[in-house]
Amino acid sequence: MKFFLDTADVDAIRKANELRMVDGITTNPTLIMKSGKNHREVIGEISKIIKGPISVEGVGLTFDEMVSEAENFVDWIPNAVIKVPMTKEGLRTASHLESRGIPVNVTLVFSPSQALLAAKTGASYVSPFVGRLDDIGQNGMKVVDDIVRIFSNYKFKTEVIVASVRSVSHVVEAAKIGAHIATIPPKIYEEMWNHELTDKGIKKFLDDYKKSKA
């Protein structure tokens, strides 16, 4: 499974990649404007540190005005994932970008039959949002488990990108779903490393030591 970083916070996936298990990054306009920073800026920034698939996101919504972006994005960056919303111009951008060799992040997924069409374009990456789905009571994994279900079926290319991560179980559960890749925002990555019992297992070895050595 690989794990992506769902931030724009360079200090932050510097931090996170010292352990190189970091595979990938998704950004999007909201976390470029928390960064403060330009967004071509922050991320040639990225790339410099992440060598592997960077989602960027544009707030182009029609099929000239998003392949533009992308054009741009490409230009940035040799490693450029272009992000798409969930649409019907959405979707004729992802399949017009991959069809010259752009690879494409369907984003904005809460379905099955969502994630289906976007498989359909030849889009790299499909994101269901596992969090917001929770939000309004429906099972944010029992739709992943059902788009890897079906893309499965069919040998779809098209790999899950789990996102809106809430917390360690939801990462946890998209692994054992056989999800392709998970996007973690750093907290969470953090609290990946933690346990209680490791705490007081490191605590009691040192103690121990120190007994010993008295």
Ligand code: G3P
Contents of the next structure:
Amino acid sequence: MKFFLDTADVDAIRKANELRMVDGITTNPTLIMKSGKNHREVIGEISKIIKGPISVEGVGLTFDEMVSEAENFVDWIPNAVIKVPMTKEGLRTASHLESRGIPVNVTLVFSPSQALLAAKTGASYVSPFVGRLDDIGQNGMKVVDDIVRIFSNYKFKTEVIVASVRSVSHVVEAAKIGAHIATIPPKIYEEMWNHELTDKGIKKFLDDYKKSKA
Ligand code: G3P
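Please could you give me the other form, the form predicted in complex with SN-glycerol-3-phosphate (G3P), since above is the form predicted alone?
Full complex below, order starting with the chain above.
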């Protein structure tokens, strides 16, 4: 399973990547806004740290706008993946960019039928938003499970990025289902490392070592 970080916080990316476990990054306009920097600056900084795919999202809604934004992004960094929304214009853009060798991440996917349509464009990635589905009382992980099964039935090359991750158990459930990627907020990534019994165990071993004979 690949781990992406869902953030535009460069310090958090640097820290999380100390053990080289970060396979890619996903950003969106909200995350870029939170970074307090402009798009080009922050994406450039991230690209210097992470060599894997970096999803970047513009604000255009028409084919022409999205293609023009994508051309800027690939000009700025070599590892850009273009996020397009799950709309007819977005999928038209996805087919076009993929045919030019520019990878696309179809975002704001909330159902298996949307994911199926996105995969048929040849998009490199689809991003179902589990947390936002849970927020409205639906089962986000069930949608991921359906999408992974459908893609496997037809051997689509499209990879599933489980997005809108809100807890460690979302990551674990995604892994159990066999989703290719989870894009994880840095705070959740840090939580994945912890267990109180690990801390307790280390303390006990150290205490016992001190008590043992030299
Ligand atoms: O990057 C897209 C997605 O992960 C957003 O998550 O928490 O805003 O629903 P959230």
